[in-house]
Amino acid sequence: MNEVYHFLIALVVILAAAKIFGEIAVRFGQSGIVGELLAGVIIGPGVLGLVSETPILTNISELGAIILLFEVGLSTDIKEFARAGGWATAVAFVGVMLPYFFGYFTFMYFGLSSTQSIFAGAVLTATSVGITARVFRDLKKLESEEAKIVLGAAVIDDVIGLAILAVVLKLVSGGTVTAGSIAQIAGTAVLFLALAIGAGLLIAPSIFKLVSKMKQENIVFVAGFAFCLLIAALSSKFGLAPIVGAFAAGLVLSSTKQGEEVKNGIKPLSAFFVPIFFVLMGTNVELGTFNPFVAGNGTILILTAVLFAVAFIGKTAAGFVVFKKGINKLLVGVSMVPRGEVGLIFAGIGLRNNVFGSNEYSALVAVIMLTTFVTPFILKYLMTKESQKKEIK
């Protein structure tokens, strides 16, 4: 009974802190994710000590990550994804490769292990399509050529990143790092995604057409969410992260007539579970790590600064592979910078698999928060400047 009490109070504190700090972040023009992370830092063991991670909270948090990637998949038009275009593909590829190797070599330079370096590179590959899309929408630029390239690239970026995550997750669970093992794991990841999406596209429309004729309330949403959990479980069985399966499930259902109904149904669940994930990610950050007056913190502060620099440069450089006339290359590149939710999921998986200690994890979360925080300001400046130029012409 006492355990139930503490569990319920922890949920109340997490949700209240998530919404309060999320609201503050939104009012300052930031993503609610930044506020939820800060909420976790403040209520976590490093500051107020109101909440600490427990096995049941961890499971709820992981369900939040699954729901989040399911939503991302549901919000992706698979036809648009398939014809995202050569420029979007080029931006995505460069935007994954450069940050990956920059992150890897930065960690190696600072004397961290090859496993940690491989995983750090994977964390830096992510791009938050949600944050970038919001800025384009707010400034009424979603129909611009730059927006189409960026949004297509961000989706492709996530798919490549999930494949990389599958590889590094397998390696940290006891595999050996060889060209053969990497090819085998990558092949397994690609094969699973291809089979899950291919089989789903063939079977799902018929199943959900039948389900939609049933009379029970919310039956389509329940069936859709069960489908997500099934594919996530199969993904785990294949040795991949469950979020890979969740994304594939969302991608499949986005192409069905019932996809919009499932997407609307998942929103209340998302509003509950996803903030728990971000707050718990924040509770694992050691705020004392960044105290400049503690002599031993110098290295981790420098590591964080260097990681932020390479994270920013690596993504920004990807915009310059677009040689199409009239495209603002800098705007495209900077739009790819925010790491947001996917980067946090990657970092959290690294922490829970004992790849990162609290210092390395805290440095990566700080970088993710910084890229998420500064990018909207830079994007608004670049878009406003471009609009002014067009008005003068």
The other form holds:
Protein chains: 2
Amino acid sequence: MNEVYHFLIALVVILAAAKIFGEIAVRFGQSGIVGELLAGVIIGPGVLGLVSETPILTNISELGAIILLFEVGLSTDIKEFARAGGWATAVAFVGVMLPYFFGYFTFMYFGLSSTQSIFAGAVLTATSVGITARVFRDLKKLESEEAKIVLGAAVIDDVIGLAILAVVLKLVSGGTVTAGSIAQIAGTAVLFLALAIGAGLLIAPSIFKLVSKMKQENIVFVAGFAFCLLIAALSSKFGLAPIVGAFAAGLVLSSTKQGEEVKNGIKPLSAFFVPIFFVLMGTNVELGTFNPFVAGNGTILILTAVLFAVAFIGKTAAGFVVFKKGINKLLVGVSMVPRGEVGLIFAGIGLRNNVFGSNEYSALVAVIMLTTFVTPFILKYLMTKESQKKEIK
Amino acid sequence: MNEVYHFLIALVVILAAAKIFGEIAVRFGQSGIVGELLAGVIIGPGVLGLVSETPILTNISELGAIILLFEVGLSTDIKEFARAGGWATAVAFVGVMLPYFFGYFTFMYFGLSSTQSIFAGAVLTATSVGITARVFRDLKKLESEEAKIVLGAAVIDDVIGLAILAVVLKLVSGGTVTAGSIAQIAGTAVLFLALAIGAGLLIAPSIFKLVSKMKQENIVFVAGFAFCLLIAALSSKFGLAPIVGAFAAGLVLSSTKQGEEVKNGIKPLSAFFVPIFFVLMGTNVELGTFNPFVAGNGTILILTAVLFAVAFIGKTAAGFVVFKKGINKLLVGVSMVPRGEVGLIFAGIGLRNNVFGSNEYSALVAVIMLTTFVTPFILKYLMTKESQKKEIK
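The structure above corresponds to the form predicted alone; please give the structure of the form predicted together with another copy of the chain next.
All chains and molecules follow, beginning with the one already shown.
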């Protein structure tokens, strides 16, 4: 009975901390994610020591990550890929490549191993669609051409990021780094995604038409979620991260008639599971890492600062590939800066597979938090300036 | 990664089997619970061997039981206790006492230990509100006086059943069976319930008024669920089953303005978690127990048959305490026969605490399934006969 008590109390503490700090973050115009990560830092072993990871909490937070990427997939219009057009694709590719290599070389420069550097690069690749979209929506710019490019690019760089993760994960689990092996793994990842999405798009509509005739409550939602878990399981069977499959499943379902119903059902599940994921991510951050008065921490602080700078510059520079007239290139670039769930999941996988120690992990999480923290202010400034310019004209 | 694969695939198999067998049961006019239990029997170690219990699945199914009783509490109008009136209370008490002692003496007669007999009696006490209500609704009799007595009594016997569970659980964990100890434990249980509900009713409205001003999505639902987990944790701290606290939390929230919102949010969670609970209950049933050609099984089959008979007669007899004119006493009694979630949870706790071996557990689950299986047919027959009688008059 005592075991059940500790499990339940841990859930209560995690949820309460997540929602309180999340609320504070939201009130200060920040993303709730920042608050939830902070909540984890504070209730974690480093500060209050109220909660530490247990196998069961790890499994629940894994479900949280799967649900999160499933939701991202469900919110992605598959036709957007096509509509996103050339500019979005170009921004996505450059916006993945630059931070990847910047991150890689920064880590190498600071004397970290090549595996760590490869993984660190991957953490910096994916833009968080959510934060970007919220700022555009807040400032009523969701219909602008810049927004369309940015949102398209953010979706595409998620997919590229997931493919990179597949490669990185295989390398970590004891592969050799040759051009051939990279090509093979990337090939598997792309093939799996293509097959899962292709077969899914063919089969899912008729399966879910059948399911929607069933008489049990919430049956469409449960079937959709089971479908997500199945594809996630298969993707882990193929050596890819489960979140890759979860994203593919969401993408497939978003194009069915029942997609909306699944999306509504997954929301309460997500409200329960996802904060547990972010809080546990936070509990692994060691605040002591950033204490400048501890000997040896100087290097980590500088590493964090440099990493943040290259993470910012890499994405911002990507905006300048759009050499089309009338587009605010700087706005496009800065909009791509916020990293979020995908980067955190990557960092977490790195920590769990002992690629990162707690220092490197803490630095990467801090960089992700800084990108989501700083960007909204800059974006608001840029958009207000632009509106004023247009008014003067 | 392989571990994640097995965890995810187990979830998929459980959900798919639950919903397919649940659908078949519903189509045959049965409760979905019967289908889900059968699904567990079939995919469990005894037949197909696709799924067996792991610590993580056990924890998830525990959450399922908590969510289930939280929902029962949320659906209970606390004022119904008062409105239920004397007849409902009388039916509830007699309907708890008779099956309790019938079950106890049956187990004793078959040579089982006194602890086992005490526990077996407890398993048979609680009527399943859901199944009873569904039959009344199907036959458009929810407004009849019989229905009101039955639904009131079903709620009251849940509460009595939970108090009995508290006593039984303490006895199992090494207490001595004296009148004094029973009174003490029952006192604790009643005191905890009274305090939790009393304090909850005082504090919850203002807390949830505050929560409803928060800006995060689904915040009211998450806060409500966290409240449920907290009271469940506290009740396990006091040596009561977590479901007792979950029920109390639901009861408290049902009287707040935010109760409806919490109820809507919990539904998708319940659609995911609760089938896992019922399926796992089913996987522990050993079908071989009921094979009449295996030596020694004769006794178990007879035990099951006798137990079913007394379970049926005990509740039916309770209907006859309503010596009010114009009430169909037989209908009231038979309506109380279906057992369900609470009985199953009790049986599962008995199995987990090594009170029951798989034989006794299987017999009890079979009895619960039989009560929900047989009753709808008899009820429909009784109600149709009554309508015809009234038409003749």
